[in-house]
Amino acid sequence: MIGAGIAGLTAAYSLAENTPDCKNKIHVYEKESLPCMFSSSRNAAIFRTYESDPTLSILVKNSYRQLLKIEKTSGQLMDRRGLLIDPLELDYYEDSFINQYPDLSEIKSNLKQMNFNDGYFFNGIMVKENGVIDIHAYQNFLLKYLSKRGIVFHYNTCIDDIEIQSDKIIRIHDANGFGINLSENDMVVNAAGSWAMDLISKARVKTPPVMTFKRHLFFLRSKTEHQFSNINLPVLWDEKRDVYIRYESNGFLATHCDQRETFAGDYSSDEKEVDRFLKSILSVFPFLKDHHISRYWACLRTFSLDQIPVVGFDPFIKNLFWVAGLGGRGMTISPGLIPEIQKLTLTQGLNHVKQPNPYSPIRFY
């Protein structure tokens, strides 16, 4: 396993659940001293079951089902404050999904108007059971489970090159040039986040188009005591103008959903985005005029060309399995990817048939 972000931990959990005796059989290599140091810890962690894209719509709803299953043993992992979203189009797959799983009727959306001071109101679709993932609680659950199953973590180990022979990876190399040999039945999982495509392209082989984009998040605090101090507001998301806010700690986490292509590991923030953010956020939420920016930072989001995750065996390298391109939705879709990873690795294995699934890398060729 290359990478210990949310993609890598999800993949390790999936494989561990599928393997009766996995002690010392799954090794996770992470370039940092701790897991989830980069994108997995810098995002807003919003959990939403609303999607207009059919593939993502089904995935996020299955993700909610999987999260409920996990919470039975882990305890609560999500703050279900609700999501009030003004969408460009309705989620046409909501009704069919709820008809199939009537026990999940709580994710049924309803029209709602929320009124604020100064005559401002927000119209949208309310999904009560959506909210915010507790990143640390979810991460700790995964790590505790993996540790109990005997998964081996190698921190401060940057895998930056692979060696291929006869369409299989036979060796991986760390940044110091140390080589790790693979056996005939070993599988490599590429969960390297924004480095995922760079890692494979260095070996001069075809790679799925997974690109890295930068987005800025801002934390706003009120200059005075304001009317929201005792209200548990839902996440407010205007998709028409691509702006959302999330109330927390007497302030708001917010973004104008900027997106600029960049390179792996580029977390530098851009001062030019501050004015753009303020202009966008106040045009949608004018009641924030009495707030100031307390701090801001950049997070990375990796997308494939069609913005669908890349999960499955590589069509050209037989023992390479992709878990990449989660596109800023890592915390939302990772639970739903657990059964998908299990299904693909269990039924196909290293002698996989190059049969497309909705997330398969082969769809690009």
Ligand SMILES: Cc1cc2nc3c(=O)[nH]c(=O)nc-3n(C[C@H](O)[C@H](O)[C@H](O)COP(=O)(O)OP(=O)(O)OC[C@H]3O[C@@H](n4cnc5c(N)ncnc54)[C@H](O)[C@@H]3O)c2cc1C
The other form holds:
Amino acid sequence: MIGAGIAGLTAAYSLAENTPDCKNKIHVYEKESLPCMFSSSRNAAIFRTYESDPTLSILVKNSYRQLLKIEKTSGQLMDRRGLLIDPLELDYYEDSFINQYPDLSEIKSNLKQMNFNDGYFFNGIMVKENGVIDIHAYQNFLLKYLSKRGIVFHYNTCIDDIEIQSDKIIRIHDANGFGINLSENDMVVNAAGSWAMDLISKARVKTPPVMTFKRHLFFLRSKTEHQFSNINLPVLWDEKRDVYIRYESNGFLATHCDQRETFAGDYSSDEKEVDRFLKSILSVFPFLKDHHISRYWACLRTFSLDQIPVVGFDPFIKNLFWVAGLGGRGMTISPGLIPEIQKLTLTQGLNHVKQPNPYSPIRFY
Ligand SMILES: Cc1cc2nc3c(=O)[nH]c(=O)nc-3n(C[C@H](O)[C@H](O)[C@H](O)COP(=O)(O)OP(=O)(O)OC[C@H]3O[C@@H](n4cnc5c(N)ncnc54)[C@H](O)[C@@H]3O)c2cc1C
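Same protein, the form predicted in complex with the ligand this time rather than the form predicted on its own?
Every component of the complex follows; first up is the chain already shown.
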């Protein structure tokens, strides 16, 4: 596994669950000294099951079912405060999919208007059992499970090069030139987030297109203490004007959903976004005028060309499996990817992909 963000942890969990004796058989290589140092801990952590894209729509609903299953062991992982969203497009799969499973009834949306002070109101649809995932609790659950199952983590190990022979990776090298030999049945999982494409293109082979875009998040503090502290506010998302906010201890986490293409690892924040953000957010949520920005940061979202995650065997390198391009939904979809990864690795083994699935990298060729 290359990368210990949410994609790498999910892939390791999926494989470990399917492998009775996995002790010392799964190795996770992470260039940092800890897991989830980048996008997987600097995001807004919103768990959202309302999606207009058919593939994502089904994936996020399956993800909710999977989260319910995990929570039976881990304890509650989501603050179910609800999501009140004014969507850009309808989720046409909502009814047909949800009606098949009684445990999904709570993620069926209803029209709702929310009234604030000063006559301000927000119209949208409410999805009750959405909210904010506790990303640290979720990561801890995955890490604990993996360490109990004997999965080996190699921190401070940047995989710098992969060596290919006869369409198979035979060796990977870390940045110090140390080589790790692969045996006949080993596979490599590319879960390197925004670095995923660079990692493979270094070996001069074709790669599925996964591109990196920067987005800023802002934390707004109230000048008038505890204005909203006794209100159970859902996440508020105006998709038509592309802004969302969520309440958090006397402040709001917010973004104007900026999106600028950049290169892997570029986490520098851009001062120019502050004005754009303020203009945008105050036009939609005027009650935030007495808040100030206490801090802001940039984070990366990595998308494939069709914005669907890239999960499956590489069409050109037989023992390379992709879990990348999780885009702006990585925290929400990662539980839903567990059965997908298990299905793909079990049914296809190290063989070439003959039957593309919606996530398969082969769709780009
Ligand atoms: C502003 C913002 C808000 C977001 N909000 C939400 C949200 O509300 N809800 C939601 O569901 N999703 C959200 N997301 C999306 C989510 O954060 C991402 O989809 C997810 O974190 C991607 O995880 P990843 O594991 O693919 O990437 P990363 O977290 O970047 O992990 C990749 C890992 O690979 C390691 N790595 C890279 N190259 C190498 C190498 N060569 N050798 C060893 N290790 C390597 C890196 O160090 C890193 O740890 C948001 C994203 C952004 C930017």
